[in-house]
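This document opens with one chain alone, in structure tokens, the form predicted on its own.
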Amino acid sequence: MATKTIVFSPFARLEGDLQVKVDVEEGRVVRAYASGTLYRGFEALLRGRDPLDAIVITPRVCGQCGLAHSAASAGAIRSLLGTQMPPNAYVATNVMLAIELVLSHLAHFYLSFAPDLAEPPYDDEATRRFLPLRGSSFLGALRAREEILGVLGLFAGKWPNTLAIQPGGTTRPLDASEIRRARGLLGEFTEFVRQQVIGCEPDEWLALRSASDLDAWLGEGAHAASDVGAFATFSLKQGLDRLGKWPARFMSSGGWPRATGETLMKPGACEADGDAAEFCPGKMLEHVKHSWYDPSEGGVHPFDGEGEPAPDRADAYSWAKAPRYAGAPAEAGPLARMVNDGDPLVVGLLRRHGPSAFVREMARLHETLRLLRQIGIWLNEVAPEEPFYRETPRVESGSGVAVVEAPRGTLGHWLRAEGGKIRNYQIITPTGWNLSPRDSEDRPGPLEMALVGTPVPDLARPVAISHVVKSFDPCLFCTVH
């Protein structure tokens, strides 16, 4: 049988330089290779610097989730020092990280994923809503960002690349009037979500507990005319629930911790069939057999990884490494968080439709609503009269690790310091998990497996491949170090 190879390079409308190569036989993908093609080298850049420099440098890894990197770098230093932040700092950091997630999720949906729905041969309604720069919903989403960015400005001072998050807490304390202003801005943004995104009160959406509840919701009132309603109806009609499946394992650290250490969502490593295991960062190893770095035997723990570039390796095809959890590939992101947390709506959709492109997008939109409500709760927990920051000692020698939940999934920073300088620094990003190349045993990464079986009836318009790739919301800027 004839094999046709399609190469997408660079992949359009996503973060960073991604190349995807697929082999197509009899109208379906039979093999896939995901490649990060632009080396950036942040880990090497950090060696020999003061550990506090990581808080300045690592947010530049990504223009969309810089706060997550800031929180991870500050957390790794705090882990090394064995110190704690004041309760206010945990709340303030959680507000910032949650707003960054909301911004990222909606930017992904309206600027990256949904515009593909406006491509021919799709219908006029999708074009009217989602066509870039002209679609009514596309433009509405751009205008609405201002309100929630205002809340982020109150907590972070500026975004991106704020320095408000430090090992000892946050350096932007808020008074009572600023908290009231934040509530007002959050309310204005929530009104946009109510009117355009879901077409109902957020509490009504969050009351949905199953796939059958979603069916009933779509048939009530004007819900089907909302962006989520139109997306769900359109996706099921076009078969997005049949795209992007793989034998998934879902990994999440829980994210958004309190001062007590309790996380907002339940951490875990859950199989698609519901089998769950405890989350443990010590089970993470990185493989480089097919990555452009000096070779190593098998997987290496991040504390011991070096990541020296080796661009001439003939057996490699990506600047991304291949992280593995407990020896196997793992998917990170909103779907992974929702499944490990036991969210009834997302778990119900997963049971009906499998780990598909449709379910990933629905999990992302649903998580946005959950976090919006939680931000309002956190605003009521801020105590303006209490401290937001606590002095910490200077970093000398030791090791520290912090794992946080970024918009695209689990993000880890590993730090080793000697004599007040960084000896080694390693970052494993969410896209590093989702778009990893093959590992030491030649097992493909999650996206590479999810692309297998994707229908390609027209080699000139392989739009289904784009749906699968973008359902993972790739960020290659974060991934290639």
Contents of the next structure:
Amino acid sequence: MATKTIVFSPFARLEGDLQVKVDVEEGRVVRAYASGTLYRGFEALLRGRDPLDAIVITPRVCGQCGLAHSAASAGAIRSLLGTQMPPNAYVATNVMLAIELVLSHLAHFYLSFAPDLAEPPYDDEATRRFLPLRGSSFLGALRAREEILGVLGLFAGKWPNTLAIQPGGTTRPLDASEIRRARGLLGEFTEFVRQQVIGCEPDEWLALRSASDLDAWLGEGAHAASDVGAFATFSLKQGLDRLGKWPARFMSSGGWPRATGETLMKPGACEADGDAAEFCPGKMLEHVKHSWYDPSEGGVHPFDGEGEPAPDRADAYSWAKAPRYAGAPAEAGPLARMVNDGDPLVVGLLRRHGPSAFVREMARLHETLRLLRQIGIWLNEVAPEEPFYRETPRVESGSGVAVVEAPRGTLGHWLRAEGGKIRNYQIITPTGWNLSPRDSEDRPGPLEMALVGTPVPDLARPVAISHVVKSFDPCLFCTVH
Amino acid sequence: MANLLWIQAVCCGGETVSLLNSDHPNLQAAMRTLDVTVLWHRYLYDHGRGKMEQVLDECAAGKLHVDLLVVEGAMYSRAPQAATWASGGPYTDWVRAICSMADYAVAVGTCASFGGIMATGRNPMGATGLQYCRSEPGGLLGADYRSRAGLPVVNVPGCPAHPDWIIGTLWALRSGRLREADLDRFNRPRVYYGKLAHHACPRNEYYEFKASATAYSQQGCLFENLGCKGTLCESDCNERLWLTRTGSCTRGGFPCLSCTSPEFPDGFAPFFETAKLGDIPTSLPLDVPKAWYVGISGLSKLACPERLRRNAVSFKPVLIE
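Coords for the form predicted in complex with the partner chain, given the form predicted on its own:
In what comes next, the whole complex appears, and the chain from above leads the way.
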């Protein structure tokens, strides 16, 4: 059997530096290896610093999801101290995180995933709208950022790299007039979603509860002509529902908690067609057998991992470590959240099409709509007369962990402090889960498994591989922190 | 038509996100005014240009002319192999080669300008900016580097840089309107970096009377207790405003950390408190004589109106009848 090995790097329209190596036999991928090819060393540079410095430094891991990192670093400190924020701060944090998610999901769709459908080998009237810098939908989506960024500015001051989320709460109280202004800007953004993204009222979309509901929805002219409509129809025609499947286990921490601790979505760790299990960060271990770090036996809990770089290890192939949940690889992200939450539309699509590239993209778009509505609900819950911040004591010694839902999935920060300094800081990012290299037992990560079976009819233009990779919305900046 | 090439080195992608955040002009209008062919940018490259490796090869070999080179992210000078494009070797080799061919080289963000967050602490990889390592001239290219059009690397720092700073600098270079005399001592365009973040801060009335916040979310000045470096930070953030002109760091209620400075971030630690000697902050506003500051701030505190004294430590307006 003739095996051809091809290596892609770097991927166009993807966050950070990814190398994918695949072995192809008889026109299909039989083995895949995903590598992060850049070392940044954030965990090492945090050691010995003031724990509060993590709030400044960790958002700089990623320009797209820095708010999620800042919420996680503030949360890890709060967990160490055993303190709470005032209710307003939970609401304000959730608004900021949700806006970051909407921005990230739409940037993924319009700048990363959809443009591939507008280029060769495709040449389709319906997708020419997604052409970079030229297509009408591409340009419309760029413009629409302005309005929702305005809402973010009222809460966060600046972004990327706001410091508005602190262990004690949020730094920016909003008065009634500012909340009204935020609502106005959100309304403008929703108008863009209504006209361009879905071609109907958001509530009409959110009422879809099954795969056949979606079929019926696609049958109406305005819906079919919308970006989501055109995308869904085209990607089904091109078989994106047959790409990118793996024996998935989905992990989600639920995300966007209230002061009571209740999360917006149901947390869990469930199989694609099997039992649901409880979500518990204690079940996460990291392996480095195939990563450029000092080797360790089996998996190490983040509280104990130190991660000294070992770039000369010949048996390794990535700067990313291999996180495992209860011993097995797990997929994080919108699809994982929706499935654990039991979202009827996404569960319906999953039943019909399996954990495919198509369903991952649809889950991401659906989640955008859900969170957009939720931002409006939260804006109504801000109580301008109540405090946003409560002073916290200094961090001395102890350990804390915070798990948040970043746009791309579950993000964990683990902090251990001694004598007012960081003794160890470990981060496991969503893409760390999804694009994990092989573990101590040589078991591949989710993407590595999802690529197996992908057709590669043209070695020079492996477009299906690109779809599978991008359906996980990888962020290599985050992964190689 | 001129050619623009945008390279991401050791970065978080934040400068690209900031560019996408451009409003008035929106990015489409900004790019149209700039009137360039984008040879490569991770998201915004022009259709049908071919693969990135091929484009970079042609640029490095001089087959494709680069009018404007933009670099986002730091360079690893000590361990270049830790930042490579797998198929094409270390970033540093590419960037050196293309810098020698480009009409103008622009470092966008504090990492590309000065090393930034990547050059903190031990810095085992030797992260550096293109022509500065923190405030030391040199960096990857050396202090004597000049682009083909005769300029040093034009630094547009900020963590991230404001979209106006990025786009405005590219416009000026494209139309030949930026001379070396328009750059400051760290080769930043004076027109953006000639002011202080402190200017137009809405907390300035509190600053004048030394009516200071003691905790976040309060309305008072953040300089005296909470570590604000706005009086040291050379930028126009509070005049220009961010995110569809709705915010800034101090408007967001948190301290400015002077992210446009070559010494960001380590030069501005502690981040969230103000280092003091006795009662006097050790980092006084850039050009205010110390003795005068002590005298005036003492008097200001005595003269502080009740309205400011009470509002400074309240998160919501306190009305004084």
